[in-house]
Amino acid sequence: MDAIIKKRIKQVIKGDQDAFGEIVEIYKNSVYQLCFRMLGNSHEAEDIAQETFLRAYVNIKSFNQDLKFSTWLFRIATNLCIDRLRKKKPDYYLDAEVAGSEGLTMYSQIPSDTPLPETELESLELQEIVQKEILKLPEKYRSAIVLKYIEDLSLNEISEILELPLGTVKTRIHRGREALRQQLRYV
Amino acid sequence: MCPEHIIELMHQYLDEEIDPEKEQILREHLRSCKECEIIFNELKKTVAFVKSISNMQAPADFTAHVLARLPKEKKKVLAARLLRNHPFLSAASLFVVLMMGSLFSTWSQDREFSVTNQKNLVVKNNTVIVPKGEVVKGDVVVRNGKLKIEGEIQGDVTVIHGEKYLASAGHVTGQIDEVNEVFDWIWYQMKKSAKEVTGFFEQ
């Protein structure tokens, strides 16, 4: 996996385009999943993940070797997501009136919930719930939570692409759980 | 409430740095603490919930969308790629070099002066004569030499890197090419190279 990697990396340094959609197809649905863990919506989290690879492409020749390249992915992929977390401010606010709508606000909009076969609903509610747990986290030990569990990386890995300490990761990973043990605690 | 050290093995225990000591300690300590029981069971319940969501897919058109928006590749790997992709293509171009090294080095060694053996014609010091009132039957072609045509000549005529002199009473039938540039040179061998393969085929 890594012989291939490293061969199709010195391709791309060639300029040839082809092998890094092949990269793009190795690393796109973790890129993507931790874009939108980190950010909550899926266009966003597209934009991200796209803004990822296309940085990742630019900058290619300062790609240290002796790295893993999925550190080096992921270390884009987190700081961008970081940055849009920043300037971010919020689009719409649910309760503001609709434009040409008397007194109807965005809350009309949603539609009502269709019911589901009640273990599907479950799940997805408890994939919501926590989804949204992970969202209220603060973004530092929200990064730190989203590559340890659901990238599913070593804490070594997570102290290289957070360019942190590995006592720091480790304090942010238990602040993290510990905030959403007492969110989750009774669900 | 629960001692702080507990948690720590607790945090310790999740990470999978425990070690085997510690680790004792505490399953002795929940043994005996209740509360501390349901701190841990629900850590390890909270960590089971965020892995459960770990299950998304970049959608079916992410790679795409990513290499349009790639800047434009260099036209060296394009035409690499197009002589992988194609093998013909690579021999054909192979082909294509050779033929015009071969060409160039015959163009610029051949400069010795040599005519067509014809009947009638009239050689004088790198000069072809077709005298007056002769009738050449057949091509002529002369290299590195001149060529005076006060006869008829009832066939081709090529003056390669030299000259020709048409007089007033002279004249040719078929076609008359003079050829004094390294294009010319090629183009005309790419024409003489065709006609000797329609000419393979017509026999």
Given for the second form:
Amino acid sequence: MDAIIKKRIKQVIKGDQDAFGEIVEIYKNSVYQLCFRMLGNSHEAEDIAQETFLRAYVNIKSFNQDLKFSTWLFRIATNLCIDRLRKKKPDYYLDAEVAGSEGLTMYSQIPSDTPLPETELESLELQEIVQKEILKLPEKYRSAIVLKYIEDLSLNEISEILELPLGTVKTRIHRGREALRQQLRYV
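Right, the form predicted in complex with its partner chain is done; let's see the coordinates for the form predicted on its own.
Partners and other molecules have been left off, which leaves just the chain.
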């Protein structure tokens, strides 16, 4: 088979178009199947298979006859399929109406990054409750808790601001957190 193909290639290079027709007959089904498997569409597979043979014919002189012709031909087909897939537009558009719905578009199917209003409300209510309970803490614990968890300062920064040793700051944060936990249990 390879000997026949090499003979036909030499004839094509000399200008015999009929010889290339024989090559097409030998490989047309294989090339089409490859294209169809890659593209999943018979019409596109036919187009790309035809383009494959056209490119092979135009570039036959650059084919290295020491290599297998089918490998070269399938590489052309594969590259053309990849190019088609890259250029192919999506089968759906975000502003297209969803079938079976009135006025809904694909945009409505995309989840929102913003929290639901109920979630925001619950979060605000929880923040209010925690803030009220923080205000009930003794001042020495309240200042440490606010600086640590509301202002997000490091222990060393809190130590400097309150002019207290680091160990005392850790103790006040721990005791303040425990007191807050106890208060929140009864809310």
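What you see is a predicted model; the values in this text were computed from it and never measured. Residue numbers count along the first chain shown, from 1. Between two forms, the rigid core is the largest collection of C-alphas that superpose within 1.5 Å.
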Quick check on Ala179: with the core superposed, does its CA move 2 angstroms or more between these two forms?
yes
Determine, after fitting the two forms on their core, whether Ile145 shows a C-alpha shift of 2 Å or more between these two forms.
yes
Is the C-alpha displacement of Ile13 equal to or greater than 2 Å between these two forms once the rigid core has been superposed?
no
